[in-house]
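Given next, in structure tokens, is a single chain: the form predicted alone.
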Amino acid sequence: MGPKAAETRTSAPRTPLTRERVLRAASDLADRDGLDALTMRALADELGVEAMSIYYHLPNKNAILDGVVELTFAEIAAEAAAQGPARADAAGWSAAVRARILGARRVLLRHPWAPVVIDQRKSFSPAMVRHVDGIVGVMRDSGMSHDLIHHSLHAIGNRVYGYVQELSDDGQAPPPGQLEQMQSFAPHLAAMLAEVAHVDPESTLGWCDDQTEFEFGLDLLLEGIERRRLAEAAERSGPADR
């Protein structure tokens, strides 16, 4: 046997190429360097293989958005899980419902791109609809009726998902010399946004979308649909139970 034959390299067997582990690198990529840098060519680079093996998988880019958030999702319920048993009784629920939406929240903060896929794709995932599910389930069990339910996760909105859709779609704090500008013709306004600052940016998924503000708002909505599970509750039961 000559030398050549004994210098021949075996090749370590390479980890089988799946749906999963696609789903899983492409959401490290944008994790780790933004989801403009989320491309077909980029991904195969992280996985060590040819673009084309990709599209065996997932047939193109939108598929993998939609898998990305079908995956962040499946973590939700994870951090759900890790949270016990809700306690979806009347005296309950609010804390419950809380303690659903600021998990996703974690993991949001997690995947700071995902509201924007979220909101791109519009997609419906079994895993959305799950967490949603949960969340329908706690408020039933409190004693609110389905109509309350309905009108209460039109007033929640995206926050059910754990971020808000801002008022206009800045992402950031206005550029110098636009609030000199805006004091002519929105004074009040101008004031407002010249006083207040966000400075949490590790909490933030927005520029108006920090901590404080998320739960300011989540709070001032479940204690405004606590009044109102309790005057359905009380028009229920009738005068000669008051």
The other form holds:
Protein chains: 2
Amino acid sequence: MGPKAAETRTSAPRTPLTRERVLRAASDLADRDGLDALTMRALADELGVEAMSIYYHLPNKNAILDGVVELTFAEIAAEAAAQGPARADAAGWSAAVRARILGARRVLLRHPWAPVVIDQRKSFSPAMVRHVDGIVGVMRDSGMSHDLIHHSLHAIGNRVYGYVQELSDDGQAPPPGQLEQMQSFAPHLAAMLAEVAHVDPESTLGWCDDQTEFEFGLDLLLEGIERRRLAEAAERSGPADR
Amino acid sequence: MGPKAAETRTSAPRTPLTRERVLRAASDLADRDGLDALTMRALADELGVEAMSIYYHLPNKNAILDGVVELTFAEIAAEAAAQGPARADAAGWSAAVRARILGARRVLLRHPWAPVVIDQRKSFSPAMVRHVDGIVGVMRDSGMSHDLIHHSLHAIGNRVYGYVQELSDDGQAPPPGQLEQMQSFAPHLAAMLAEVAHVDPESTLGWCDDQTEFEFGLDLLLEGIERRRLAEAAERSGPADR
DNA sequence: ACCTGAACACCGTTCAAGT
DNA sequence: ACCTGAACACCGTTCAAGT
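With the form predicted alone already on screen, would you show the form predicted together with the DNA?
Now the full complex is given, and it begins with the chain already shown.
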């Protein structure tokens, strides 16, 4: 408690501001007080700093939003890693995909603002791409065609978050060199995109036909419900003969 | 072009402001310039009026957002009516539901801001309730249980917009007298909610178990994809014996 | 290199005032 | 009854300035 300690305190009153620290604080703030409470001024307060200091480490608020989405997908990756390698035989693909999606959901439930941010600003982080790539890999191992995988990603992905939209719908054509670059860290996904883009080069809507994807997912649901309806009816008429 | 005409012009330079006119203009503005461009000041400009004038007809911006969602569901109802009465026999329920959902989607594609507004503010208009009620009616005619219908609504509804969430998840218990009141204009839906709430009164999460609903929808999709995978495999091994 | 303060152009909204 | 103008408390961001 001598003057030296006090001096040290005033000369290093807090850990230095970094991109990481800003993003962590932003994610925590949104978790605790909601997305609307995540303002530059409130965030600065949380960090014991003036609002404008943040701009030295991140260019603007959009960068912060992209950053916290990135953090969230890093958590999802950690969750998946904790579950161990989810490779499976042909029949087991479904359980493996299911586990990954429910894992992602567990993380997203801890960050309720994340789905909102993800699909109102079509953010697109490497961690997100790798997450999708893992799912593509599992499906590919089961022998599915890239086409079926592609439709299935739309059907499933729309359910959890809109990531597939970004991956394809927006950029009319495949982004120039981006696909080659993706090959290094998301090989399954890159292979799928290459084939899908090649197969249907003159789709009126560009890369993916939104309407087709929507109907594919809808029909999956309707067929499943119909099967359950028939099961109910059978149950009702003769539960004995089972 | 005499002085009289000019006088008439200046004494009645525009049609009077009404709730209807404000909401129409708001919807049009959002269609044209996007949701972010829908500000009180820009909306007033569009109407040839000062920003504060709007507050005489609607209490605040949230009321405007609720109002434009209401308008959108009115359009969806008109679209459904144009398709004629979509009553069907047991096996035809699926086509009837499909038609209604694709109709809703056509309208929502004209108002891309609508899904965003609907699920970031959990708005809840009578027109929306009636839309859901129509779907419940069709499913009920096919002999499905209320339980199956309930799960199915979650699975399908999440896909188009989050309306079922509002209907149930939020209010822990059924809203006091609201259910009785609903009976008059949404009888099928009211019946379903009454039975579902009764059947599972001590659900840990309140009315609906979100996790259960999520897994129901996910499994529907996974099962459907698995069937298509098997079809692909069969096609590959012996396309001749079909 | 890292942080700050004042200022700008926006927002939704309150409130007292006009006709 | 219907509309307005000034003002308030916010927002993200620019810019020149401090250390």
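Numbering follows the first chain given and starts at 1. Here, rigid core means the biggest group of C-alpha atoms that superpose within 1.5 Å across both forms. None of the values given here were measured: they were computed from a predicted structure.
Core-superposed comparison between the two forms: the C-alpha position of Phe185 differs by no less than 2 Å. Glu223 shows a C-alpha shift of 2 Å or greater between the two forms [criterion: core-superposed Cα displacement of 2 Å].
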